[in-house]
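Have a look below at one chain only, the form predicted on its own, in structure tokens format.
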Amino acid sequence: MMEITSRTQVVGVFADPVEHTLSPPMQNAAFGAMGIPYAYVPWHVKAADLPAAVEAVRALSLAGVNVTIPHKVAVMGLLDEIAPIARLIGAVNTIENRSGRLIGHNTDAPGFLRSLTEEAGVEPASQHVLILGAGGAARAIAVQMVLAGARLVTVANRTESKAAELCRHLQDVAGSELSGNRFTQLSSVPLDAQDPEFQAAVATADILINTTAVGMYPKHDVPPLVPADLLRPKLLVCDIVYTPQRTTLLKAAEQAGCRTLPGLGMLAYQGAIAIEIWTGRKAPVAVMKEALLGALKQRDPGV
């Protein structure tokens, strides 16, 4: 981190809890590599204090902040403007302070897209995308897949009514101006490896994305949501879990001869996009990934 002076621009993250966040080492490594006077700080902000914390961004002339669990939805009503994609997703994870006007963005969705296109070399346009889970991460990624022109998005969830609800929202996204009049088919299936509908979805998918916490450290030694015998070599299997980097799902995919995409890239790219919003400069993603790996090894040496 560069020396703190009166010229230092402060950014950070609002979260509850905040101790787990890996953003400070990642973002501060980026600022150091960029040679710009920015410092990234974690703030423990409880729900009752969120309005005051957001107002402090303006009062202290902070360049901006990230916002994470449990504030991504509640913060939207406290901002002056919401970027169109963040509004479609229904969640904000990055606030930009533009001369006192606070603008909410969502970098999770484009962060995953950049990981998909730049690391895996895959464009979602005209693809069948199968998403495991129907929570906040699934919603962000599904919206981005629709906007990127996926041919079919299938949402698989243990509570299928939640998957169907997400599909109804995606229907509105597909009909929005941001979709560019691209047509995306939508479907929901049970998240159950024994279910014929789920098996059929896996068999026809081009891209499979796990957005659930299944397989995350410390409960990482669990059977994968999709066993290897359902997977086929042409499938790209993505897991947004990044601890461990090789989840049981990715190991099963490797066993089946699939291409794989771990979650570390999404984490780095969403942080990079936040930096680009705050500074207007391209972020050093390679430096950020290296810092993340170092922080992960220091926290969980066995993962």
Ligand code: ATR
The other form holds:
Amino acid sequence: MMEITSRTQVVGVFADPVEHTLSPPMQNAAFGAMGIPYAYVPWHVKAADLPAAVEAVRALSLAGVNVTIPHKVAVMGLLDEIAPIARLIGAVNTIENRSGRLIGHNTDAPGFLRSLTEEAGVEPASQHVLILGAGGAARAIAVQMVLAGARLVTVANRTESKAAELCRHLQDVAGSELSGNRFTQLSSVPLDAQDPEFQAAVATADILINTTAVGMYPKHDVPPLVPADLLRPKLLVCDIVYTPQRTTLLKAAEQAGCRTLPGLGMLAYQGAIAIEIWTGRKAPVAVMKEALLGALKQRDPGV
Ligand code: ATR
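To complete the pair, please output the form predicted in complex with the named molecule; the form predicted on its own was given just before.
Every component of the complex follows; first up is the chain already shown.
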């Protein structure tokens, strides 16, 4: 931990609950490796106190903060400006304080994209991307995949009406200027391994991404949402769940001979992009991943 002085820039995360956040060890390791005087603090902020906490970012001239559950949507109404991608995603996880003007960003989805391109070496452009889930995390990743020029995005959800609703939103995203007018086709299917439409989507997908919490510790010992016999070796299977690192889905994917991308990378890259927004400097992702692994082992031994 770096010495705290009058030059120290305090950043951190607003969350409720805050006990389980892995961001402080990850971000402080990054600042230490970068040799810059920043300290990252977890703040327990209840929903009713969010407006005052955001006001404190201005009053204390903080460089910025992260916000997480349950504040990612509510915080949008408290900021001066929302970055276009964050607006399409409908959630903010990073606030930048630009001389008292508070700007909301979303680094979760760009974090996933960087994990995909840098760790798996896969570009979504022209690919068929199959997304499991239609909640907040699915929406963020799906928007990013459309903006990155995916050829076809299929949303598979247990409640199919929510998948269809997300597709309607993605249609608007695909038609927006930000998509560079690249044409992305959209479809929704039930998330059901017995369903022929779902099976067909799995058979033709290039990239499959689980955005649901199915398989997350401590309920990790469950059947995978997609059984190994539906998976084909050409498929890249990604899971945003990172506890355990090898989820039930990733194990099935390995069994089927698929390449896999665990969720830890997305967590590291979303933090790296936040640091890059606040400092204007490149963040040391390898150091951050190592710090995350250490913190995870300490928090959940055996995971
Ligand atoms: P998040 O912000 O993490 O995405 P969310 O918005 O509550 O969380 O969305 C949770 C997603 O996980 C939903 O798509 C949900 O499916 P439903 O819309 O049918 O509820 C999905 N999900 C949660 N538990 C699931 C389960 N056991 N099987 C399949 N999907 C599940």
